[in-house]
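Presented as structure tokens, the chain that follows is alone, the form predicted on its own.
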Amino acid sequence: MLTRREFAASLLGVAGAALLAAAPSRADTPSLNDLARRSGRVFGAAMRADQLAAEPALRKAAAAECGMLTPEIHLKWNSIENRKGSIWYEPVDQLVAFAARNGQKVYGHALLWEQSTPDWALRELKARRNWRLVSDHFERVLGRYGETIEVWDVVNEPIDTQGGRQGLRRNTFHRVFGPGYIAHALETARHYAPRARLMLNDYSFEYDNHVEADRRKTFLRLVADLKGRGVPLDGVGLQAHLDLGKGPLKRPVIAPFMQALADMGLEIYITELDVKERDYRATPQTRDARVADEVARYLDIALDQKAVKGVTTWGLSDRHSWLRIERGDRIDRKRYGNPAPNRGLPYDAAMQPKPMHQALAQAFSGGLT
């Protein structure tokens, strides 16, 4: 049986991979939300609309390419309401009118996560152990944005194999709701939003090391359980972070992880992908070919389940990358010279596209029927 590249190449041929490997510059050229469609599916973006109106550049190639942008950060508790009661909207606000000038759907990210809450709420939530402060957030926010943006991650980040209580992590909501607190949110953002799809979103799902191995189990049985007691979830999103010093990822596997959540009918979305690249002593071109390969095998398995519905990278250009330089990394400065930045999105820091760009491009072909 022939692999989503192998299809992809003998479905394309040398013509149209060629095509796909050059930089997006016609407009007859099929951008990645427009290969990505053909299969019933969408590809974005996490997008800041302040770096959209600095970067015209990224405001090309964001309107051209994505389907669906996501609030990097501006949808977040701690951006909206920093302040108790100094409510601050602007930045989503255009990023959604971008998204509406562009024909492009909002991805909601994220409604409650412990790192992204103010520290004024968190406080009171400790004191005064009051569901209505997380209750009143998602009103408001949900009362603006629920009939626009239709997919929501509700609990960003809810597992917690190591340090975490029963595989949970225990966050502020965990220490002061109990585990409870995610069917809660979910309930709350149903109330709030009746006709939005409800999703959990987690990150480490994709390699063999006894970690991820726990990650998956620990996720799988979460939302067994929500999904048992009727709570209102529609899907997930894996995050994706891919990272080249895990080895190798491998069908076994990602593919039966993937069919067990499609199994309970949840839909999936890849909502964070990015790679972190660990050796660093390269030329830019072997680089990019590693991040490209590293993408090319995650997708081969990923888009094979037909539950997939999007696939969202960490940002566009490696220019806005979170991703940095950590103690441990291989480098060489006096042979290569600076290895910053991290090489792990399609588009370099110029706005070039590279040869990730291409890998999703053909993942999404190989996809075509």
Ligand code: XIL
Contents of the next structure:
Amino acid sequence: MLTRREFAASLLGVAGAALLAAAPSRADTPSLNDLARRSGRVFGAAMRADQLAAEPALRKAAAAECGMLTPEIHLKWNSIENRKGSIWYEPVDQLVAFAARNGQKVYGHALLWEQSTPDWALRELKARRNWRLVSDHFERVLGRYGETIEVWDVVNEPIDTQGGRQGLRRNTFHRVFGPGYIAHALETARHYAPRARLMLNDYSFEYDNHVEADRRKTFLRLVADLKGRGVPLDGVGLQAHLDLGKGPLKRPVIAPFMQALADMGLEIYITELDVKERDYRATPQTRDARVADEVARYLDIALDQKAVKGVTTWGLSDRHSWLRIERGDRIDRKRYGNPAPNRGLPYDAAMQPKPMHQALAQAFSGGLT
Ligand code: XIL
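For comparison with the form predicted on its own, would you give the structure of this protein in the form predicted together with the ligand?
The complete assembly is shown below, putting the previous chain first.
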């Protein structure tokens, strides 16, 4: 079978490919979202309202490139209600307004995630074991944004095949309410947002190793069980934090996993794409090429799957990346110290597009731009 890239090339022939390759002037270069839209998809990025407000170049790129924005932190419970009863919508409203001005959608991330649950709520959940705490939070957030925002990560990162119980993460929700908390959360979200599309979002499904194989299997089992019981689940978010330390991406690993999700009638969003580097000693050119290759390889597989409705990168620019150097990473600190040591996003720290940007553009165009 031909890959998308080969197929597009065969349709266009050499002359067509040459035509497309003739670089248009910058002003009429299609944006990443323009290209994504040609195959009925959307391109988005995670954003923070404070960073948008402070950086004109970021505003310009976000407005131009994206058809969708994911609030990187503002919709999380510990941002909305870090202290009990003191509610902070402002940055969400700013991001929603920015998106509206630019004709962009917003992706709702994330209603329930242990790591972004404020301490007071974790304490009360343990003490009172009362679902009302969760449903009040859902009611508040979905009551305000459940109509404007069409897609929601209802539960974030429920899978843990290593320290979990039957593959489910032993978080506070699991400890207090049992494994049924996931179905319960989806039903609660449906109640407060009858028209929204409800998702589970999780990571580490990409590579050919035992841990990720277990995670894929467990995730499919979880999702099949929920669908089988009629729990309201419309899709899944695959974070896709790619990692250059985890060995080659393989079509026979990723494609059947996505197909199994698609066969259950689920839509798929790639929700947090970026690339973690491991060797920071090479030249920036080499590093950028490695990052771009990884993204090209992943999207070549992922975009063959029709159920994949959108691709979101976890930020646009390296200067805002959440990825940090870790123990074991190889780095020449004198040469590449700060800032923003990881180069795993489409724009560099000075807001210049990098080969990863080109890789995204090519992937959306079926390999030919
Ligand atoms: C991260 C943000 O990027 C950080 O700024 C924040 O401090 C912690 O959360 N998986 C997720 C995202 O689902 O919400 C995380 O975002 C990255 C990992």
